[in-house]
Structure formats: structure tokens, C-alpha cells
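There is one chain below, alone, in C-alpha cells, taken in the form predicted alone.
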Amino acid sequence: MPLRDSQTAEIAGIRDEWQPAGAYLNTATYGLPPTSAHNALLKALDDWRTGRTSEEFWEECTERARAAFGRLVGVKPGNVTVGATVSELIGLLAASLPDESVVLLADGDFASTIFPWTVHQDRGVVIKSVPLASLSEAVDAGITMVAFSHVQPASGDVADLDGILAAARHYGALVCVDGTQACGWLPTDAAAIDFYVCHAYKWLMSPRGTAFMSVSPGRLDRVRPLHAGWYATADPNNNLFGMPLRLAPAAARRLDTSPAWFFMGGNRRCAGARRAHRGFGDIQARLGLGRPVSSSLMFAVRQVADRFRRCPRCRTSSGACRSTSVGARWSCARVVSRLQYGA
């Protein structure tokens, strides 16, 4: 299906935001920043070096990044917590569980998704682990929390989110989803999830050191703000000193840690660059991809596809092609199968 002229122009503008040294297909490890984000980070560092700015500007960047993340996953900014790492945010949830709670995990999940829970076994927290495909079936009345990565980092397997949420609601269990490997390419309604955690340095193409967690309004009182500080108040710059404790009321920012200012400056620009996600349906149809792809992967796939079209054998039968023009170990057919997430 051919792209419209306006879509072709938009793709070209989006592609110009990134400057990879060749086709980049490793966003699952770390996403390449758009040029505007890289420039914003460099400017923040230069302003710091020369003393040309103050923390108010960086705090404004933090709030814009909070709001942008909320729009991306379908929640209000007031339901979003700002942090630095996934393990830190999940650690808040784990530390808030009552003694002898039962946590259900997915076999082989990422360490930062499972270790924060398992360190509480010394106070009676029980850990159960089952294959990802069996999570929804393993939920029963004895489960306190179900925690898993939406997309498994080691395998790329996608969890049956709807099925797990339905089972958890039926039995009254809480759900914590690590969206780090999904958020940015796999549309997710975080409003339906008790706790949705995401580091922004992969598919959101932001500097490392910026993470977010959406908290359902009815679940906020279950989490103890163990990292409470000046930024956990409703008005940080007017709550810098002295007692009493005055956390932000009824807002997830009461769980905030003091933001990494420079990185949030770059993160805000990345949020603006996420217009790249518009029109992916047409792009997928054009390239024959079976699932959505991220912004940074999208233009890399286009570069690879251009190489395919220049290969005489690919024009006739991509399945029979064994060209190594895209890398010494990769045939065109193998790259296509990997990009389709199915082989």
C-alpha cells in the first residue's frame, strides 16, 4: 500500500532526527536519542558549566516529561511518579507489601523486575515463579501481587496482559507491569494497571537515569514513600526546609525522588520527538512487519529495506537470498524474519 505524500514527508522529517552510523537495530538495549534531545542535553551541560541557568528550568522539564509519559500510556500527570531506575520504583512497591505476601513472577524475567521482591523473603514474603504463558492460570486467591515484564527482555515474548489483568481482578491481586521493553512501540493503557513502571532509555529514546511509574489512584495509599524528600511535596521550591512532613496529597509525585535534572532536559525533547509513532500502521503494511516497531527502529528498518530492494536476488525471492550486504553473518531473509519478531 503506497504512502501518501504527507506521510512520506513526515517519515523523512522523523528520520532526520536520528543519526545512526548505519542501520541500528539494537534499541532493545538502548535507544538512540533524536538530535533535538541530544542537543538539549548538551545545552543543559553547558549551562551547568557556565552557570547560565537554575534548577527551575530543569524542574519544568521534569514536569513536561511526566506529562508526556502520562499521555503516552493514557494516564493523568498526577498519577505518574518520577524516578531514576526500574528497580528503585519496584523496590518501593516491594517494601510496601505486608509480611507474608505472595508475589507471582515470570520465569527468567529481568533481574530488576524480580530482585526487588525476592529480597523480602526474610520477612516472610513468598515468591512463586511460573512460565510467562502460565501467569494468568497461576493467579489465585492466595496471590498478593503479580509482577512481570510486558515484553520479556531475554526472549521478546509478549505477556497476555489482558488475561493476567482479568485473572488478577477476579482474585483481588495487584498487578505490577515493567513496560521498559514495550513502552514506545507496543500501545498500552496503563490506566488499567495498578502499577506500570518504565525506564525511558530504551524504546523511549531518553537519557539513562529517567524512569516513570504510573500508579492507579486507588492504589497510592498502599505505597510508602520511602524516598520522601523535597521533590515529593506539592510545591517543592516552597517546601525545602523544616518540619512537619508535607507530602503531595493524593498525587503520585509523593513517591518522587529528586530528578536527574540534565537528563530530564533531554527526556523532555524525546517526548516531543515521539510524534514518530503516528502513522505506524501504514509503515508496517508497507514493510510487511507483523508487529509495531519503535520510532528509532522504524527508520533503521527502512534503511535495511532499501538495501533489500537494491539486491537483485531479493527482488525475486527474499527467502532464497543469502546476501550478506547487511552484515557478515546476516542473510536478507534472516533479518526479515528477526524483524517480524517470529523467528
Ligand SMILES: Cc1ncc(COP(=O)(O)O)c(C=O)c1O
Given for the second form:
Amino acid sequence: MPLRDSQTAEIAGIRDEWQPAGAYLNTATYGLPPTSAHNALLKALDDWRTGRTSEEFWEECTERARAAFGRLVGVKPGNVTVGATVSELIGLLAASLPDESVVLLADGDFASTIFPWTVHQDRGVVIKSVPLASLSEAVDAGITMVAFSHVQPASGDVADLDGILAAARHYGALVCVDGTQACGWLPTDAAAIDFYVCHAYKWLMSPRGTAFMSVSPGRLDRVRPLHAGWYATADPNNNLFGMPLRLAPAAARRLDTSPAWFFMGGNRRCAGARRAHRGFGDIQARLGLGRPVSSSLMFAVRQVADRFRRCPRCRTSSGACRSTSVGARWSCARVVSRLQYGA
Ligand SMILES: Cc1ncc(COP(=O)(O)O)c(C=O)c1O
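What's the form predicted in complex with this ligand like, now that we've got the form predicted alone?
The complete assembly is shown below, putting the previous chain first.
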């Protein structure tokens, strides 16, 4: 299918914004920052070094990032919480579950998507785990929360989001989706999801330390603002000292973690680049690819590397070697970096 002129222009924009040392295939591990974001980060660090920076500037960066994430997933900025990691944001939700809640997870999902729930087993929270493809069938009236990655980091498998949401709605279960491996290339309407969590350092190509969570307005009261501090108030700079507690009313920022200044600065410049990247996703969709080329390739490379990797100590293939997994990981990384950097 021929590309439209606007798509050709978008591809040219993408080419100018990224300068990898070779073909880069590893966005599922971390996305490369666009040049404009990298420059913004360098300038921010320099301003910090020379004392030319100000709190107001960082707040502006944070609020722009919050709004840009909201636009991307179809929710208002007031419904977006700012944090630093997925595990921290999901931890907030998990800590707010009543004792004896039942959480349904996907087998083999990422540790940060599943461990925050699992640590609550000692207070009676029950964890159930089923294959990703069986999630919607496994929802029943006994389930409190269904939590899963929209795109599985180990396989690239895409969850049947609509099916799971319909089942959860039918039985009154809450849904928490981790969009870290999806957001940026797989358009998602977060307004339909109770909690949509995302770290921005992969497909949103931002620095690590910038994570977001959209909270559907009717669910805000269910989450205890465990990170409450000056930034969880409606007007942070006028709420720095003393009692009483004054959280932002009816806004997801009451769940905020005080922002990681520099990283939000780098994130701020990603808005245009994100659009370009989304264009890239559209093009791939038009070519009939269900997931990003680079992500698919990385999973394939990983699988090949896993088969042929050798333990550097005993030289047997890693499948036969029980002594170390470090060497196996190293040789897998070598294969990936050879492809990316020609190294
Ligand atoms: C699905 C998914 N969620 C979250 C993360 C990162 O988690 P955290 O922000 O807790 O480091 C990753 C990193 O690979 C991931 O693949």
C-alpha cells in the first residue's frame, strides 16, 4: 500500500530526530531519545550545574508531560498521576486493596506488574495466575482486580483488552493495565480502563524515572495517597509547610510522587516525537504488522540467542549448563548489540 505524502514527511522527521550508532532494534528494553529531548536534558543539567534553574520550570515540564500523556491515551490531565516507576504506581493500588481481595494476573508477566500485588499475600490477598489468552474467561464474581501487561514483554503477545474489560465490567472487577510495552505504538483508550499505568522510557522514548497512571475518576477514592507530599496538593508551591493535610481534591495528582525534575525535562520534548512515532505505528499497522517491527525482531533475536548461547565457563550450551545464567545473558546481549551497533 503506497504511503501518503504526510506519512513520507513523517518518516523524514523521524530520521532527523534519531541518530542511533547502527540499526537499533531494542526499544522493548529502552527507547532512544529524540535529539530534541536529549538536548533538553543536556540543557537542564547544565542549568542545574550553574544554578540557572528554577522550580517553576520543572513544574511546567511535569504538567506538560502529564497533559501530553493524557492526550495520548484519551484522558484529561486531571486524571493522570505522575510517578517514577510502574512498580511504585501499581504498589499504590495494591496497598489500597482490602484484605482478602483476589487478584488475577497473567502467567509470565513482568515482575513489576505482578510482584506489587503478590507481596500482600501475608494479609490474605489471594493471587491467581492464568495464561494471558485465558484472562477474560478466568474473570468471575470472586475477582477483585485483573492486572496484566497490554503487550507481554517476554513474548510480544497482545492481550485481548476488550474481552477482559467486558468480562470485568460484567462481574464488577477492577482492571489495571500496564501499557509500558504498548503505549506509543498501540493506540489505547485509557478512559475505558480503571487504572492504566505506563513507564515512558520504552515506546515513549523518555528518560527512565518518568511513569504515569491514568485513574478513572470514579476510582480515585479507592486509592490511598501513600506518596502524599507537597506535590500531591492542588497548588504545590503554596502548600509547602505545616498541617492540615490538603490533598488535591478530585484529581489524580493527589496520588503523585514528587517529580524527578531532570527526567521530566527530557520527557517534555518528546511530545512531537511521540506523534511521529505513532505515525510509525500507523504505517506498520498498514503494512499488516500486529506489533512494532523492532519489538518483534528483538523477541526473535532473543529466542535465537537463547538457543545458541554458551556458558563462558564450561562452554556447553546454556540449556545444558546449570552453573550460570550470567554468561547466557551476556551472550544474548552480545547478539542484540551486534545487530544494533555492528559491534
Ligand atoms: C511491561 C513492563 N512494565 C514495567 C516495566 C518497568 O517497570 P519499573 O518501572 O517498575 O522498573 C517494564 C520493563 O521492562 C515492562 O516491560
